[in-house]
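As a starting point, one isolated chain is supplied in structure tokens, in the form predicted on its own.
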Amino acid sequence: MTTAKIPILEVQKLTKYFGGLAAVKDVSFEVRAGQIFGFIGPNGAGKTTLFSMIAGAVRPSAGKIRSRGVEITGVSPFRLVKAGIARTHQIVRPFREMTVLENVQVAAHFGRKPVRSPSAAKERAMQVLVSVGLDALADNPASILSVGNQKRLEIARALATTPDLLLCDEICGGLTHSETAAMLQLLRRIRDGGMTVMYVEHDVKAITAVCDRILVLNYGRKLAEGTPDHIQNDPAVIEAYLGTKAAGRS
């Protein structure tokens, strides 16, 4: 298999038990470079557990995770960042007393291609802030940012580590309709710039609007996988998650 054909992420029969309960059971899928790959499911479907295993926060009970053919099952988040995989967090935790710029500078020092000087970190941080639309707020304390801008700061800190794969955890949670639209446009720009995005979200409209492919979980198992059109019109998905009104969507 040529390098171009190797998935940027490959998950094989991933399983996680908590006691005797299987939160995720035998889930397999591939993510190709240059995609926005989303996954959704009803509450309790296993989305957070699956995301956490991929991000290195939870160790699987069974199964394999590979990135570009290299096994990364159970690898720590710090080592994943060094391997080019960075994540955002659903609950944002910026360094509140530091400026927006300083928050991103810190991330630049710990990335896949760590900078060698404060001036280089500042330069990379400013480039990232421009790309996410926060450059005008660079000198403001992170504590005064709106929720929407704190979410953008989460993305900026992840991007400062120069990842190949960006894992976004409910990045639109708590945003207004207009903020959500702007955030989805940012994810598209990130993808169009050559990065791969994996995106977990409760908002079905957001997922179907931005993703190239979608995985649907139900009771910890893969229910369906395909394009947004396929997912929106899949009878099993409609029954489990989208509701009967979704059947008329195009």
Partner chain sequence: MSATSATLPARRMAGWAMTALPWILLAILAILPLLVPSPNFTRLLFMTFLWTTTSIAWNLLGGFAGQVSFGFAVFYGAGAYTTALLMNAGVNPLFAFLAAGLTAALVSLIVGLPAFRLRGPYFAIATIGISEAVRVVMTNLSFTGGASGYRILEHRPFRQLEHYYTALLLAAIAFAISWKIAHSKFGLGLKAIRQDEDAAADLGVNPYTYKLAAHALAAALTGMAGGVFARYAAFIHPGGVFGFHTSVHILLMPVIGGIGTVWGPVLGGFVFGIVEEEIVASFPEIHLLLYGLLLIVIILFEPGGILGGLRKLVRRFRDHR
Contents of the next structure:
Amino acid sequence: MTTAKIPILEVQKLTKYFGGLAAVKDVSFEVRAGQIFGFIGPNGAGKTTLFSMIAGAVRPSAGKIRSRGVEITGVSPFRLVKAGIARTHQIVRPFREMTVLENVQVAAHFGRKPVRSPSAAKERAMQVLVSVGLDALADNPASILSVGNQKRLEIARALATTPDLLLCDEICGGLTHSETAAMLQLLRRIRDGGMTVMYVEHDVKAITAVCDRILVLNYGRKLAEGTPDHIQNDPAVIEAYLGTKAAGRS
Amino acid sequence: MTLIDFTNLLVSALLLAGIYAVMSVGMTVIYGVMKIVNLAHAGFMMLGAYFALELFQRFRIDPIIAALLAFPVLFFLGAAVHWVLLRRLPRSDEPTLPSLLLMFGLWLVLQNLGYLIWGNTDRSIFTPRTLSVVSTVRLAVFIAAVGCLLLLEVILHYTWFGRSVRALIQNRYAALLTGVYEDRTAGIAFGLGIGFAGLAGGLLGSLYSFDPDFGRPFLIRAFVIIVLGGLESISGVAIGALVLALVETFSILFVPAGYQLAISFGLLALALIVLPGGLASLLAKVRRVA
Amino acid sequence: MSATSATLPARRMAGWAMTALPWILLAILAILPLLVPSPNFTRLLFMTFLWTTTSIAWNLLGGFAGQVSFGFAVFYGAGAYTTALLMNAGVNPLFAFLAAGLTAALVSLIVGLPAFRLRGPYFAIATIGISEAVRVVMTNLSFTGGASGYRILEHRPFRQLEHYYTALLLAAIAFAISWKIAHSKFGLGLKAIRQDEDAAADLGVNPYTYKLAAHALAAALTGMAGGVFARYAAFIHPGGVFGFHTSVHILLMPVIGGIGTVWGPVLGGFVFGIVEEEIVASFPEIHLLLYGLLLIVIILFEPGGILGGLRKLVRRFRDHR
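Starting from the form predicted on its own above, please write out the structure of the form predicted in complex with the partner chain.
After this comes the whole thing, all chains and molecules, with the earlier chain placed first.
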């Protein structure tokens, strides 16, 4: 397959200044289809800024982002959805006055393969809810869901836009151990279903458990990139981030 | 146009800018702290004008002094309005539909109370100064306006309340974390904004004739100014006021007087299209390039 | 479980009643002027239909999409003047009404194109700005008679029922559009924008074009109502159709009835139409004062309007049983 050679996401020398301060500086990487690709980095390393630029929420100061060879730098979020890129929010943003099903129905209506008829959109939304395990709560108002379920709803909405690339922003933040494990299992299932996942998380353990490839950021710059094993043994990463204890454990 | 004409227009634009700034600064403070567009601003300006008129007619108090007295009175009125009405609105980082409708309702109430109390005839404040050759009224109004703006600057930069206000404007969440008491700060800020509306109304009342619908054209101007100024910036208000005053004053040369409001609106539309962040963002951009 | 299955037939019946209700209402209103042949009563209903049309229109933008406009008089007036000018040029009234809708929709773009590009209060501010600016221009414009107004000379005899059915048809169309939107993809997109514009965009909704479309549609309906009014009144002036109070009335009705719902604006339109035309018109000095107070009271105590209050009552009644 020739298309597999073109990366689903290609980031080149991406840079963002806030005032005079570089939050992200000259970061380049590629994401291959079918992977779970993660970012880690200490607080303030620029993860969120990098994520927001890729998701179209923040315009880069310099650099390029391409998806399957098509430039998507600075493209607005709703166009990214049509190009097959969907995101979740770290702080969940459900439509509070809608039911869980209606929330996902919006995504089915307006996603990459838009559905016109409400009944067809409902049907697709229901399928997605089943796949993330929220079908029993479909008719409840979105505002009464637990944190864990609101995070699932974020994923369900993104999935219902039928993306190729799913951008997940700290979907395990604030979850319990078992909820985190279930969420990571869901991510693997999504990848095994043929989707690519880009995943930002504060929790290093979660990232290393689930990701095929990891990018480490420090002070807005790329520090290292590679498989979880490779990252965990990289002396620069250990020095900057994981600390000696983590090195001893691995 | 001779140099003298030009200088005259320039001076009157400057004098106008002072009062425009007073009129708009209250709106900016209220928007910055509470994210509420004070649609009732015009109503409070009208109250300020009638307050000055009543003091002048009943007690022979100088209209400029009366306008300055309108400030504390409307301050307490504003704080009371905040206590009774605005406190009950859900908080938001964006102007909400209920807040817009509530302030609009308040404007209707104020304006029509004005009609009930004072009727719909035009009123004006005449003093010996009004007819003097050199427009001393304008100068006095300007001095009062600029004095109050400087006072506001001092308050905002050197008092606990001022720091709370600036903190809330910059980042509400962080301000709350550091112990800013939002309800009280918002109440004072709203009072302050309304106080400035009253002052502006009183000052404008000694320049122009007015009726209970008096503030409406000025409301549009205040919108133009705060949009030009970037909504939340107090120095932006000064620049916006100057720009609007210059445009209005010099447009007299080209456009019939009846269309002044249309010019204001044109400026508003222009600001929306080319300067979404207000003039301040333009300056910032120029600085970054330089 | 058994409780829900017991209420299921009742709920289905309620659903059926809600589908039938508009048709029953339409039938009653269609024969009402024949049963009560009073010109005053017919006029009252005629005006109520026009108000209801504008109420439904405002709700498309303000209720569904959450964008508050204080300037619907611009569309009402633009429609009225378009109709007046065209009819005096000999154009058939029906085409004049359609042109009125089109003109109003075009005018809506003048405000919407710049203002919707920005977040925050810009749109609401711009609507106040343009309505003032337009009224000032129309007051000074000589070829429409300026402030003294403009007269329509229609050579056909005046038949009140013709006007009545035109207004009823327009209101019915407005209702059908509103109902259709509430149950469609478009409506769901608008509701998503109202609740969280960024989240909506992240799911593929284009907030800009959606808001523009809702604004244009609302403007077109309002403009046509203005046109139908102009033909009936045969005389229009800027202080009336472009007047500030016209904008106030149009936004007040959906707020009274229940913002963001299908039936709320209809309810609000009828209540307002009857109150305004019959009672309040006798106290012109205080009617805006009353409306201002009403607005404050509704926003603070019953943001759902009459419909929201009724729903609460029904729920309380059901729970007590």
